[in-house]
Structures are given as C-alpha cells and as structure tokens.
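What follows is one chain in structure tokens, specifically the form predicted on its own.
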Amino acid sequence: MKFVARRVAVSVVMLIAISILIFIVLRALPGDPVIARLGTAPGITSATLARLRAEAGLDQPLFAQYWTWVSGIFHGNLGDSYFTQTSVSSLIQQSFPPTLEVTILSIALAVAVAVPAAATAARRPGGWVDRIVTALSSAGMAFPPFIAGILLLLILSVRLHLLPARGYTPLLENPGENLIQMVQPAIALAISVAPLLLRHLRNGLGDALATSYARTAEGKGASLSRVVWVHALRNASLPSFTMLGLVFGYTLGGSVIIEYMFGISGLGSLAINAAFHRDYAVLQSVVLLVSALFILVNLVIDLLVWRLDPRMRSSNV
C-alpha cells in the first residue's frame, strides 16, 4: 500500500504541474483567440472584442481562468471551444477513439516485429543477423514518423494505388474499411516505435542468456531456441515491459502529425486545428488528456512490474 500510495502521489503531483505548465505556455503564445475567430471581418469594434472576450472568460485574471478550467474537469465540463462554440468534452469524445485505435495498432505491430527480431538476434551475439538487426534498429530510431508516412503515401497510395491516402471510417461502422485505412498510419508509427523496443529487448536478452540459469538449462540439453524463448525472454521482458509506458507516450505524441497527414479525425487533428485558431480551451484539454494517459499507463505498468517481479516486492521501493 505504501508503494501504491507513493506512485499515485507522484502521478498526481506530475499531473498538476503539467496542467499549470500547459496553461501558462498557451497564454504566453502570441495571438488572440477572439481575433482568430473573427478574422479580418470589417466593422469589428473594440467593444465587440471586449464583449466576446468576456463571454469566453478571457477577461478574468489568469488564476481565475485556471481555476475555472481545473474545477470544471472534476464535473466533466471542460468548457466550450472559442472557435466553434462546441463543448470541448464532446469534441474530445469524438476524437479520442481514432487516436486510441491507431496507437494500439502501432504498438501491437511494433511488439510483433520487435520480439521475434530481438530473439533471433540474441541467439548469435555478434553474428550477421545481430549486426543487421542492430543497424536497422539504429536507423529506425533516427527515422521520424512523418517521413515514414510520406514515403508510405508516395509508394502505396500514389504509385501503387493499393491503399487509400486519407480518410477515416469508424471501426464499428465498417471494420474492414477501417483496418485498411489504418494500415499506413500504424506502419508509420511502428517504424519508429519498434526499434526502441527491439534495442531494449535485445540488450535484456543478451544479459539473460549470460546468467547461470540459462547456461544450466542449455547444459541439461535444452535447445537454444527453448532457452531464448522460454527462459531468457521471460526475465528479459520485464524491463522491456517498463519501456512500453515510454513507447505509449512516444506513440501518442507521434500520432499528432500522422493523424493530420492521413486525414484521421483524432486528437492530433483536433489539437492542430485548435493551435491554428488559438483555441485555448480545446488545446489545453487535449494536451492534458494525453499527458494524463501517459502518466496513467506508466503508473499501471509500474504496479504490474512490482507485482510480477519478486525482487521489487522484497526490496523497500
């Protein structure tokens, strides 16, 4: 209970600090949401601007604006969009499922590639397979997701006409079309995510195969494949499991540009449009939601690792 209480307390403090930072940074950006909403329409007087700012609550002190936003979160009220006058909660509710789907698909694809590649490379340390996997993982970590997305669009959509370039169909509405549209975004994100998992898991497998229990199992007649997949992978996966929390946050951040590029109406597209229109109410809520998901996933993973690893339970962590 002390371990859980400490982790939860740290997560709450981090979330409060992030909410303050988001609020201050957005207010420090140049531009005015009311002017961005009205544009250059003629006949706009200073009295009209003052009235619209008062209606949006932008005439209040910064502390009052922050408290109104934070207190509304506990009641499910994130305010209204300055630009469309739509409830921020409804906008996020509509945009969250596509983002969650592309994140889960890309992480699942990255795991499906990283685990067998790391296990194959670890069987012969320093061999040609290991060198190729290491080189590809290094190149993948330096490969931005949006570059991968552009190349996929040029090859699979423009040149070969195999997959649609843009668009999103809800999963429950048409599962087949939805999965076809999600292939390129998931691959673009997985290209950058898989190398992180692969490198981390490969190092963990190398350390696990050098332990006494792995050598004992091989000495008793177990095949190298069994030693890698049954004995070493089980112990090497715990540190890599912790890496999934960081990968989740990295994927959520990378999905912002990817969603906009492939025409997916997710949190990324919502955040970019809100940034263009200086829509503080939407942008600060989206960033806070992504940050809260990142913190929550890492908290859950920490608790699972503590539960699965006897060494952590026996130590006073």
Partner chain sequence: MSELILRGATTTTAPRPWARWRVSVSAVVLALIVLLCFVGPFLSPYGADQLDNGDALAQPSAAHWLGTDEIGRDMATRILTGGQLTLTIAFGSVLIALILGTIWGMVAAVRGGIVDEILMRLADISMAIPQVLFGLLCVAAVGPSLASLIIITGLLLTPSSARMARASVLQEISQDYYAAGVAYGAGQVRLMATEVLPNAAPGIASQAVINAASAIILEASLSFVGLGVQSPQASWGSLLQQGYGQIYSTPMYAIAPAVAILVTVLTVNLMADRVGQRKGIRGDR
Contents of the next structure:
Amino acid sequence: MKFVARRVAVSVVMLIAISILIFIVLRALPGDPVIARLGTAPGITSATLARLRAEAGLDQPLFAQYWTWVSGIFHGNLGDSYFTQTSVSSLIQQSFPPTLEVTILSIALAVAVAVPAAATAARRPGGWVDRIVTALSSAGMAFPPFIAGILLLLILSVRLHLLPARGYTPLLENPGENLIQMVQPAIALAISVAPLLLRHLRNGLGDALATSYARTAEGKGASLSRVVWVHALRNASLPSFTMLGLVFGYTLGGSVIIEYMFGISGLGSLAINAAFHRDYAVLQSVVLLVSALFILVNLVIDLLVWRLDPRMRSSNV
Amino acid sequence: MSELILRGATTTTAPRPWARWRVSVSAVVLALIVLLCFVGPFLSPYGADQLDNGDALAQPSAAHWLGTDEIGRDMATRILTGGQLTLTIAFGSVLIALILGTIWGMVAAVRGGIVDEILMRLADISMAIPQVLFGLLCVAAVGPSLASLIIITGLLLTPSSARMARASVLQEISQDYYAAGVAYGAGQVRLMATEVLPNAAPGIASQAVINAASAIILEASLSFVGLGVQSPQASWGSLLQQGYGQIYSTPMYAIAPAVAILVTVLTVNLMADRVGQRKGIRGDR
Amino acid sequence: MNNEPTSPALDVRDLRVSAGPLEILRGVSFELKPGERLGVVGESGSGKSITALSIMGLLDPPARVTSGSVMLGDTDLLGLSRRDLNRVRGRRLAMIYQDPGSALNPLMTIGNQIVEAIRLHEPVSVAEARLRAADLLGEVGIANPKSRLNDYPHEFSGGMRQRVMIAMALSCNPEVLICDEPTTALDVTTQARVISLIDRVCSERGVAAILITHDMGVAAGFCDSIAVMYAGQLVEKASTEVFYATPRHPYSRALLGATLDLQSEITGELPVIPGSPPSPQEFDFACSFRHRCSFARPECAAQSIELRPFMESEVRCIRAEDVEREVVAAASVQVEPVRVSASAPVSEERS
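Let's compare: the form predicted on its own is above, so bring in the form predicted in complex with its partner chain.
Expanding to the full complex; the earlier chain stays at the top.
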C-alpha cells in the first residue's frame, strides 16, 4: 500500500506543479488578453480597458488570480470565457466527450492492430511477417496524425466519397452516424500510435520467448500459439502497459489537430479557439484537464501493472 | 556455453547492410532536401510570390508541376520556399534545445543530489503536458511570429534533450578519466568542455536528430491550425492548412506539403532509428 | 532391474545437430531401458544439454537436428509434426531444467502452471486438475500443497521451485524424464535432497531418467549407467560400477581425477585437465581429446575414431589397451572413496 500512496502523492504534486507552470506561461509572459480581444479598435479608453480587466479578474495580484482559478476547480467553477462570456465548465463539459471518444477509439484500434501483429511477428523472428511488420511500423512512425488524416481524407472522402470529411454527431444522439464520422479520425491517430506499441511489444515478446519459462511451456507440450499468447504475452505486456500510458499522452496531443481537421468540437478544437482569441480562462483549464487526464491514466496503468505483477506486489506491501 | 548463446540469439540480429547504410543514405537525402529548398527557388521560372492570375488553383501541368494556389502562385516554388521556413524553424529550435538541454542535463548530472532531483522533476512535469497543447499555450501567451515559433518549439524540445544530455554526461563522469582529472585538480568547467562533452556528444546528437523530426511536426501542427507561421509567410504547415481548405477542388495543394513533411520526417527518422531501437521508445513528442 | 530382454524406453541413434555450418552434436547414440537411469556427464559445452533439447524438440534456431533418430517406444520423435510432438512432450516425455528460478513463468501461479501441464494432455476439469496438482506437490514434499497452488514462483525457494518443476514433469506420468543439471543452481544441501527426491519418484513410478550433470559424485549415486560426452560426441559408455572402477577413456579418467578437486585442495595438488575443450570450429574427424591427452600419439590425429567395445565398456579411444596396461603398471588411481563420500547423502537415501 505504501507504493500506492507514494504513487498517488507524486501524481498530485505533479498536477499542482503543472497548474503553476500553465499559469506562469500565460500570465508571466508578455501579452495582454484584453487588448488582444479588442484588437486595435479605435475609441477604446483606458477606463474601458481597466473595467474589462477588472471583470476578468486580471487586475488582481498574480497569486490571487491563481488561487481563484485553482480553488474554483474544486467548486466546479472555472470562471467565464473572456471571449464568449459562457462558463468554462459548461464549455468543457460539451467538449470532453468527443475528445474522450476519439482517444479511446484510436487507442483501442491501435491495440487491436498492434497486439496480433506483434504476436504473429514474434512467432518467427526474422521471418517475412516479422520483416514486413517491422518495416511498416518504421514507416508508420513517420506519419504525424495530421498527415495521416489528410491522406485519409484525400483517399476516402475526396476520391472515393466513402466517408464524410467533417462533422461530429454525439454518440448518444445517433450512434451509427457518430461511428461513421469517427472512422477517419480514429484511424489517423491509430496509424501514428500503433507502431510505437507494436515495436515495443514485438521486442518484449522476442525477449519473453527466449526465456526458459517459454521453453518449459513448450516442453510441456503447449503449442507455439499458446506459448506466445498465454506465456510470453503476459510477461511482455507489463512493460507495454507502461508504454501505453505514454502513447495515451501522444494521442491526446494528436487529437487536438485531428479534431480541428475533422471538425470535431472536442477539447482540442476548444483549445485552438481559445488560443486564437487569447481566452486564457478557457485555455488554462483545458490544458490542465488534458494533462490531468494523462497523469491519471499513467497513474492507473502504474497501479495496474503493480497489481498484475506478483513480484512487485509482494516486494512493496 | 553454446546452448546459452543459441538461446539468446533471437532478438539481437546482426545489423544488415541496409542498417549500416541507412544513416548515410538518409543523410544524403536530407542534404538534397535542404539544397532543393534553398537553391531550388532560384532555378524555378516563377518567383515565390509571382501571380499567374489567369490560372488560379490549376491542376498540375507542364507549366506548373504541382499546380498553382488560390491566387495563381506556382505550388512547386511555394513548397520549396515553404521548406526554407520549415527547415529554418526546425534547425533553430533544435539548436536552442541542444544548447539549453545540454546545460540543463549537464548541471543535473554534475551537481547531482537535490539539484538533479529538482531539474529532472521539472523536465517530467513539462513533458506531462502534451506538446501540441503546450505549444498552443505558449503561442497564446506571446503571439505567433517566426521568432516566437522558433523559441517555443525549441523550449518544448528542451526537456527531452536535457534527459538525454544528463544520461550521456552521467555515463561519462562515471569513467575513470573523469575521476583522474578531478584528482589532478583539473577545473570542472575545463574538464567538461575538453573531455566530457566531446565524449557525450554522440548521445546528445542523436537526441537532436530525433528532435528535428519532432520540430518539423510541431511547427506543422501549429501552422496547420493557424497559430504558427502567418501569412504572407508560408511554411509546409501553413501551406497544408491552405491546401486543406481547397482539398476538394485542388487535391495537389494539400498533397504536396503533406508529402514534403512526410518524406522529410521519414528521412530524419531513418537517421534516428538506430538510437530509437536501442532505447525502446522514441523521445516524447 | 530384471534381465528379461525389453524394448528400450528411449533409443537415440546417431543424433546429429548443426548450428549453421557447424556441427555441434556429432552422432550420439544410446538406449534407455524402462526404469533405467543414464548419467550423461562432461564439461560445459560438451553437448549434454544440446542432446537433451534435441530429444525434446526444443532446440532454438539456428541449431537443428540434421540426422539420426529418437525413438520413444515406437514413436520416432524426429519424424513427428509439431502438433504430434506436442502430444508427446509433457505426457510421455518430460524435462526439468537447470535453473528452476527462470524455468517457471513468474506471472502464473504454480497451480495454474501444473494444471496447464495436466490439461494440455488430459481432458479433465480444472477442479480435478487442481486436486491432482495438489497431490503432486504433496508427493514432492511441499507442505500445505493446496494453499501453495495459489503462490507465484518467486514465493518459493530455489529447491522448492525445483520440486515444483519435478511435480509438473511428473504430472502426466511420463515414460522418460530428462533432468538437465537439475541441481546446478542450488546450494549443496538442497542438491542432495532434490537428487534423492528425483531418485525416489523415479523408483516409485518406474520412470526412466536421463541425468545430465557435471557432478561425478551425483552421477555415481543416481545412475545405472554412464555416458561421457566430449566435444559433441560420446567418448565412453559403461555401467556405473564398471565406469567408476575402471574408467577407460583418458578423458573419463581425467574427469574422475577432476572430481578429486575438493580433497586434493587440502593436500595442495590440483589434478586439473590441462588445456580447454575444442570449440565446434575446431572439431575434426580424429580424436578431439588428443590435444589434452597424455596418451596421445600421432596416430590419434590421423584417423577417425569410433566408439568400440572394450572389456565391459564402450570407448572412443584407439589407445585403450595401452592405457589399461599403463594403469595396471602404475597401480590404479583410487576413485572409489570419492564416489562414496561425494554421494553420501544420496546413497543413504537409496539404501
């Protein structure tokens, strides 16, 4: 249990540090959101500026502004958008589900491709399947999600007219349409993410299959498939779980651009809009939320690995 | 024991000739890309901003190999000049990350203890924010411009450089020559500059190569959403954004910058691959 | 052992293994009668483990069997498809390995690993297989077998893990058990217990066993006959009594001398075999031991040398007669006391 407590504490400290970092980047660097919002419109008096600043709480000392923001998080009150004056928490509530859906779908897709591909490649190290899989994963790593997205759009939407290019229908509203719209974004993200997983898992499986316990299993009369899927995969998947945590962060980052490209009104689109309008109130909370999600997923994965590995469990209790 | 040797032979295969050659092959291709971007426009019959009003959004033809954009500029020429900007940003930011990251990592490695702990936690924290979002945050704060883009991208890549520099330097200062140098009273700064850094250079340089790929992707991401290179300047990322807007009428407009980014990133990755394979994962990006 | 002629439990004929262009096992032949124990001895790298792994079909590429036959009863193991081989391995033929620490899957409870071994070959329910697994654990001397089924390998000591391996190997009542240096990774007191356990279960179940070891004392206590390997070949075969009383091959004599190490250290003289065994690149048709042999003559390098009957043994040496004469003249080395002292715990167990 000491391990769990320590791991949770580290995550909380990291989150606090991240919130400070976000705040410093936005407030301490030069640039004024109010002027940015009004632009160089004529006839703006310094009195108007001061009033707008006061409305947004920007006249307060930095520490007070930070405290307002952070304490607001616990009350579910993240302030109002400087730009649209709507509450940040309601904006985030609307944008959160699409991002979560894209991320989960693409990671599920990546896992669904990477695991069987790695297992098949590992059966015969250096065989033709192994070589093709390795080459494809090297190529896939060079595809940033938005390049994969553009090429998919060009082929599936522009050339073949198979799939819609843009748009998002909430899953609960119309699941069929939603899934059709999700095909391209999910594949685009998975293309750049699956190779990372695939390569990691393939190497792990290779190591696991070269161990004595894999040989013991074979000696018991287990088929190669059973040795790979039951014995080697179990051992190779633990480090790959940790990799999955990193991949999750990469997917969250990639989904920002993918959402923009496919017209999905998720957190990424929200962040881009906020960055455009220097809407600090929205931007700081979105970035914090996404980072928190990333840290949370990594925490969960670490705890899961700890649960699944009997050696770690008993050495830490 | 022969049986043990045979057991271990499955994962580490002898490098094929291709593996040995691909660093030099990709270096040559990369040099060609750079040359093309910086010299190519002079050879082109069109200026980068030269308009061909009768021929906006043209499909590829003998006159315009990659077609034209929405106001009739030659796409091929624009791709090359756009490449200048993309490559400049990549180079500048890699340089920033290299310098800051090396100092960061070196201080952490040499000082050790609490300084090391704080510096490395700082790196962890800044790497926990997805890079694109961090980029948006910085652009929102200081506004998009060429200089800010180079600096922001450079800063975003610094933590990974710092980690690599720290690991490489740590390995060097655990060697005997460093202890001997200290024992003989050699100044620490001098020892760093003349002995440790040259020896740690391969590791640091390989991270710089990985960073170059990340920088190109990051620049393109920010420019693609309109928060990077601003018109009238153009980079591959901003060209991709404009091409994306014309994707139904002139597919080549989007294809050209996409392929340019893809080929360059692939080439850089091939160069970095050996490092990536050894480390298991490639640097966070 | 009765004297009725029985068909062998395992019959290995001219087994050859190559790794790439190199031949690492060069025509090994031996028979194992039902219930018999054969000791395969030799230095590291002599091909003992390769022999065991090729019988099990567990060689890793690039090593592969190039010719020969391995008959388990009426089944030619080398001719089987992978699928059919998997029906034999673990059921009729089982193996325990050198390092029980790494030979068990660290992420599976030992119960599940034994259950898997049973259910791969017999259509029994998990519950039934677990009962049998618990019985097996009890049989190999593990206390509270039922609850220990749920433990992971790292929760057992080295000797206990090897007991688990033995239980797993016995789970389907194999005809032949191959033990590849089963005690090398264990400490001395545990070694004796594990060997006596293998001894007991083999006797009780009538399992034929191959014991691969470089411990001449252990081999003396456990085996009915001894096969000596050197440089990928058998250089001597004999019954245990004959072998230890009259080792014929100069290498066997050196090996038995080498087991004197412990005692001679006290007196200060170390009968180390000079030189080192040839690597597969250096194998040739002639005698492989000639470079280290004090009896070597030019003719030892000039001809290919076969395993041939000599007195009560089989030996791969053209100078066996001369060795015999010289030994008689020089009043033979006393190996008898070594055997008794080194294998003392085992002998007690057997009697």
